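Next up: just one chain, as structure tokens, the form predicted on its own.
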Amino acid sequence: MKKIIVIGNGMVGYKFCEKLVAKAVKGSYHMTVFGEESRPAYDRVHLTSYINGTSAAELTLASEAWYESHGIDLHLGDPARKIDRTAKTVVTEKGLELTYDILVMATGSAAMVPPIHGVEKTGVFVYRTIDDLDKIVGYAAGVKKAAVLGGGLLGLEAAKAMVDIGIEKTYVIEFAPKLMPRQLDDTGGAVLRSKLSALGLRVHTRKHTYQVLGKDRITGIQFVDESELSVDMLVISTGINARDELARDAGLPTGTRGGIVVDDTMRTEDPAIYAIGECAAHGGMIYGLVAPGYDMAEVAVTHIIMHHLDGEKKQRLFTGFDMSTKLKLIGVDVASFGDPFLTADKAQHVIYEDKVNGIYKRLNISLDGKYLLGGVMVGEASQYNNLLQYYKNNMLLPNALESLVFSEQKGDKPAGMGLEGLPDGALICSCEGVTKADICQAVNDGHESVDEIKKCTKAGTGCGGCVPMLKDLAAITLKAQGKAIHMEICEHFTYTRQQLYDLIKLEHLRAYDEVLEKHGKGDGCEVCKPVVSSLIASISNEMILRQNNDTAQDSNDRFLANIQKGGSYSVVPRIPGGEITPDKLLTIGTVAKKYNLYTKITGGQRIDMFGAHLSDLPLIWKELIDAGFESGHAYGKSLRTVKSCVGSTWCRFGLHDSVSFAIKIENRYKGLRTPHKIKSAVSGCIRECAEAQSKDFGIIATEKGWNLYVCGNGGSKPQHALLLAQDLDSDTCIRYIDRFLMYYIKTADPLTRTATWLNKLEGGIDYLRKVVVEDCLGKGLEWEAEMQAILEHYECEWKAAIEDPVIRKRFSHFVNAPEERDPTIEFVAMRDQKRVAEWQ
């Protein structure tokens, strides 16, 4: 068995680890790898996330159980720190002395650090890992002024983090005379400039520094021009340096400009010492994205098991890489591809700009105008992907180029191509380096869902920028085999919930039965006939056990309580933004007393009455709708609570009143029927204290007014809100919330939460921007008339219950003595309360 050492335990050296386990015999090599962090490899490519919560534990590639199942030794916080090549040793900073046959580098990068006087100084920071965005975020409470040194992709990444921290002037400084020197051409930069500049962000390009001002800590920085800026906090991110020291110690040759000098295998001038990622220097160049070095850890590790098993002559080989890139930069798309610079002697040019939405693309086309050569795409890149595989699988071009510049609209394809017209070889994930025939044949093979592509191909595991293809790809195979994709609601039923929604709406149709008679077949089954029964909620918010409705609702609703262990139900009245006078407290503790009810505080900041009998429960909301409460939904699929912090009105860092405006929203959306429960919260400032990023929508306030979060939730798979727009009026954030909410109703499937209909979305939070903010669909003013005629229409359930002879009859375990409880429903006492007696 061959022992193979992997120093570095980044994206590079896990993706080596991965990709070796996948392709040798198993039983012929052996691994371990040193690691310089103490946590495994994270996700370094969405690190920003971390800001915004994601946590370390969801950005990890893979646990220590999975190093340990594939029997490799993971040692972390114990960097490699002298390699003996003679000796084939490599010896730890803990003392560790192991010997190799194959050592692979995956040491990395840091991040560099120009000569400026004073960056040891308190409040100076560089932005690569995720301590140092711990480092960040603990240092930024009470800072109001941030600059980030550097107006790269690193840069921007990090201006977004102290955007996303809820620093209030962030400056970006540049020594170029544009942001993005690399990607964007003038007129690119420009446009990026002016879009981030009306985000907020203070831009300043040719911008030399000299030193830090201050004298222990950060109070500002002095520019060569001596001009100075005061800023309470300076975040370095000019670019990095390859981590190659202990390469160069053990005498291995290295770049002018750094980097472990590698050939096309990937191997040093040593034979047994390989280098991938960041750390290697091939053809001089250093490359600084996560996609090639996955390609040089597939290099190396098919190298290393084709070389030995049959010497040098089934190689693959790192030839370069192409660095097309596109992302997203504080909502800002930035794209860029092949060759952006080439100038009218080598390239015809084909430009579009846009200076009232900040939107610039540039497209150079060869000179016989038949093929792509590269471009450059600012404020709308959604023609991205296609344009990519163009340039990439040098494709002619339609004759129609402007089909290739203007955004495309649903339904329509860029004349002359579609996924069908690529070949088989087009790269579909570049950072996995999946192409078109991998995927159609993992579909052939039985994984069709995106999901089960992901897990089985890879692709879509990395940036993600592939994850639309995927799902058409798929479906395109899926077609090529015959097979329809259903999405019918159940037998009962050959629509889809979208399709149910409108005819039920263009009818006026308003009872289960009749949905049945009218569309559908059969006698409905317990899928269709909660689905049917909500969809009419939704649209009519008429009472639900109205209509000969109550047979078909879920068995919570059909008793407007949700059944709990033992068979007794809860009662949960609704307390608007978690205020509640002392008379209604009163009002709480008085029925629960009379009634024996087990109270508790619930997480959405009302009280939960548990342990109420059938019979009783008409009896209770009596009493509580006579002291001013309402149902509180909690039985439904519709708005649970809106929760809040004190806000203004009590704390001092508050901004805005926030529990005034919790109030308003849930009044506004109490009763709705959606596919699934949605939570919302209003916090006062950035600290967040109501947890409005872990809600179906939340608001936060911002100095200009409200930030509106959607598509988040807790649960068993926890998924943080995103920003859907941010420093909106109250007016203009309820309007917002209309149109997410109405199209969210009208479009996912049934018993969806929001984060998973947004993660199917095609096209992600830009698209329900696009949709939402910008009104693609020209939906907008509809879907806030539908809402308001909807929320019109709302009545407090166990009123009209309580008040309705008919449906109160309801509420009775037996019915011929309505007012016996059922007797085997057993309570035992537990802290001054009552909880179900065990089941025996």
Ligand SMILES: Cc1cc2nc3c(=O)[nH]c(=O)nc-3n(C[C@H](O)[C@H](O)[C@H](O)COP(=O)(O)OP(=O)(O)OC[C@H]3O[C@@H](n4cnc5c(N)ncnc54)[C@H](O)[C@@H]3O)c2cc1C
Contents of the next structure:
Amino acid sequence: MKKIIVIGNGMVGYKFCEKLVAKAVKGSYHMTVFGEESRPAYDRVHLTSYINGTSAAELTLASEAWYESHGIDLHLGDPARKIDRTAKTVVTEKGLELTYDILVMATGSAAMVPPIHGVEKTGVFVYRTIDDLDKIVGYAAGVKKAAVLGGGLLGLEAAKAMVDIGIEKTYVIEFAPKLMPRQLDDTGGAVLRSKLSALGLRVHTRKHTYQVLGKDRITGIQFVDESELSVDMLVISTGINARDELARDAGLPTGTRGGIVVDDTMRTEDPAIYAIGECAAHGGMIYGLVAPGYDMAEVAVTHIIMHHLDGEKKQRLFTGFDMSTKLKLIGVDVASFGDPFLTADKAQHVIYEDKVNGIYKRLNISLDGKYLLGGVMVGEASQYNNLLQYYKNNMLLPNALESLVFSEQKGDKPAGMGLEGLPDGALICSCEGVTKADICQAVNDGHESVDEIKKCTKAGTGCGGCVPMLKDLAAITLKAQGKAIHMEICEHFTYTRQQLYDLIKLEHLRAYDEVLEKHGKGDGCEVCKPVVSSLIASISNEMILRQNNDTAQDSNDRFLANIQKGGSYSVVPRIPGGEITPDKLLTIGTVAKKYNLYTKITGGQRIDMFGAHLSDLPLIWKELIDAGFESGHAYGKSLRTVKSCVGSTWCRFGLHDSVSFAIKIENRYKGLRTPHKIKSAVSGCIRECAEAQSKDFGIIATEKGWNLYVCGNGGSKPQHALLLAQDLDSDTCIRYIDRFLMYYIKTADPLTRTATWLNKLEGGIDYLRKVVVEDCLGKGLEWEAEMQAILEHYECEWKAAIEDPVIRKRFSHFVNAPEERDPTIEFVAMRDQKRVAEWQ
Ligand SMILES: Cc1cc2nc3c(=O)[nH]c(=O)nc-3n(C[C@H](O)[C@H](O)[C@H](O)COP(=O)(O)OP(=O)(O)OC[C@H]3O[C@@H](n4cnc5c(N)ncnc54)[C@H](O)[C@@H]3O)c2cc1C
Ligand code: SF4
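Form predicted on its own done, so how does the form predicted in complex with the ligand look?
Expanding to the full complex; the earlier chain stays at the top.
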């Protein structure tokens, strides 16, 4: 029996144990594991979720009982301190001395702390372990301003944690001229910066930190250019240093940039010692992601079995690893794959930039236009998995290159697009090395749900990025077998969206946790949380802040206002149909003047007021509500405006009173929460001055009544609305809108506009017409009644907020001085009004 010692019980150390247990013959080895941390290996990738309530136990990859059940001796809180390669022994801090036949180094890395004066001061932390987080949370209690040093992947994770902890002001300090310099090009970095800034992060680039200020405790930081920033806490996240000290002391070669040098089999210079994960340097490279670490664990296991143990003899080699990544940083999608930086002499570029919505995509295409070589996506990355497959499998690109950039085009998908077009060997789960063929085989073997596929193949259990592809592959494979397709939301809920809607409604469930406890399992995920929250919001029509449903929804919901560039807020009162009295106009003018707000008339025919301080919001609302205004829900995924032309009351072409109908409709659906924002318009004749055919639902007067159009939108991918029904009387028109909206609410994924939803709907507009007009599902009356019940619960959220002292407390910048404004928000004059000052 061979004695194997594993030093390090992090993600990769654990993966090694799991793979060895699965592949080697029991009894051919005995394994001992030494871990420096006091808890068994946990999911470091999702460390930040610990701040949001995920417990240490929930993050644990396998319990101590698991190690015991597989005969593994696990020593936690007892780091190895010395390796004697001649005697083949390991000595630990607690004085244990054990011999080995095979030694596996999986010591990972430590947060790199740059040589800044004063980093030892109280209030300076690193961000790597659960213990680090405990310390940060403990210290953060009185902290108002925190800085994160490092604007890379880990720094932005840490910044997210600061936001989640509830620190009022978080600064990100980056030495490079842009954020995520290793993954993003200049424009991508700039777009990410402006998106994160809009969410309240203060980003400083090109800043070289010189020293930490304060006596014993941090009071600020000073930069090399002598400027200073006053902060109460600093989290350092500037990179990693491989933990190679033990190996170095034992005389093993390390790389020039650190890391224990290994060959393609993960062996070090010493044939009895392997190194895997972030402590290993392969080809001069240290891989700071978990997927390559897992691959290294697999390679080491196959080599150890091949040369030392009984088990399946199958050698794999590690020949490098693709570092493509897709992340959600504080709600912003960011992806980078292949070589994102290729210049014009090496690649042609397809670039899409939407400055309004903060979306940037750059694809680097081979000079012959045939292959994808790399790319960057910020703000929207739903095409990432597809693009990654094109890149990794060297697949021929379609002629219509724009289809690679726009996620849901109408019409046919380009050739080779979609999972059907992928070769069997295409790697779907990079973390666990699972191919398309493996997944299809698992489905063919009867593992039909995502949960079962995950258990059977391990795909989707690493970073989780491939889970949507698992769902689609299962559907494709089942369809090919002629079987029904499971439409479950995710592994935590074995219900379809419609079934869950009915359960929430019937049982009057009001919070995500309640729904999870009664009908779900596990801890939930990024797929089911927004689905459930959106369903609750739609069904109950309850003030969003009461059951804390805002947290799983949009960040703007938290303050019932859109957070603007610079950290101020906008105030948008409802102006139904765009009709407003002179008195109300005067009120808006008075309020805007009093609180020094910038005013602008919008395309939706209302008046936005920008530049409000958080603490002023309740005061502003109070004045507006007293004058008869209501919330315009400009911050919510709900009905925004119903625009109208002047119609028959003033226009000589007008066939009907479009203004009155628009007001009626806006007042009917105001406050209704939907999967995405909803816009509408009513035109008094076919001249279409209100642009109703560009709305989610639009109405145009005809000689005989109203024509109803649905599923149009403007924005980055404009789509014309399609005619659903003609010449309707007003009541029928409203009944059809009820049915249309209920069907949309019940079946659309969160953040899916009606146009996208229709594009995905099998049968398209013809089927939608059958559902809504012909009532082929027999649900029409039920949906109308449901809509009526929901609408009867309407209340103005602003009014509810200012009348509830607990909710009102949220609207203060400083907890101890509620009236005090955020002193860092600066404005400058512009055209007799103000605009936000550029941030330094
Ligand atoms: C906040 C955060 C977010 C991340 N997000 C992502 C992501 O989105 N995607 C991604 O792919 N990767 C991500 N990573 C990186 C990922 O977590 C690492 O790649 C992975 O954890 C590396 O695993 P490892 O086992 O090599 O090292 P580690 O997880 O660092 O484990 C090494 C373990 O060995 C222990 N050890 C060290 N020396 C000794 C000794 N002498 N004796 C005993 N034990 C010792 C250490 O204490 C540690 O517990 C993230 C990391 C962090 C910190
Ligand atoms: S749409 Fe017709 S009714 Fe309305 S303003 Fe234009 S021309 Fe007049």
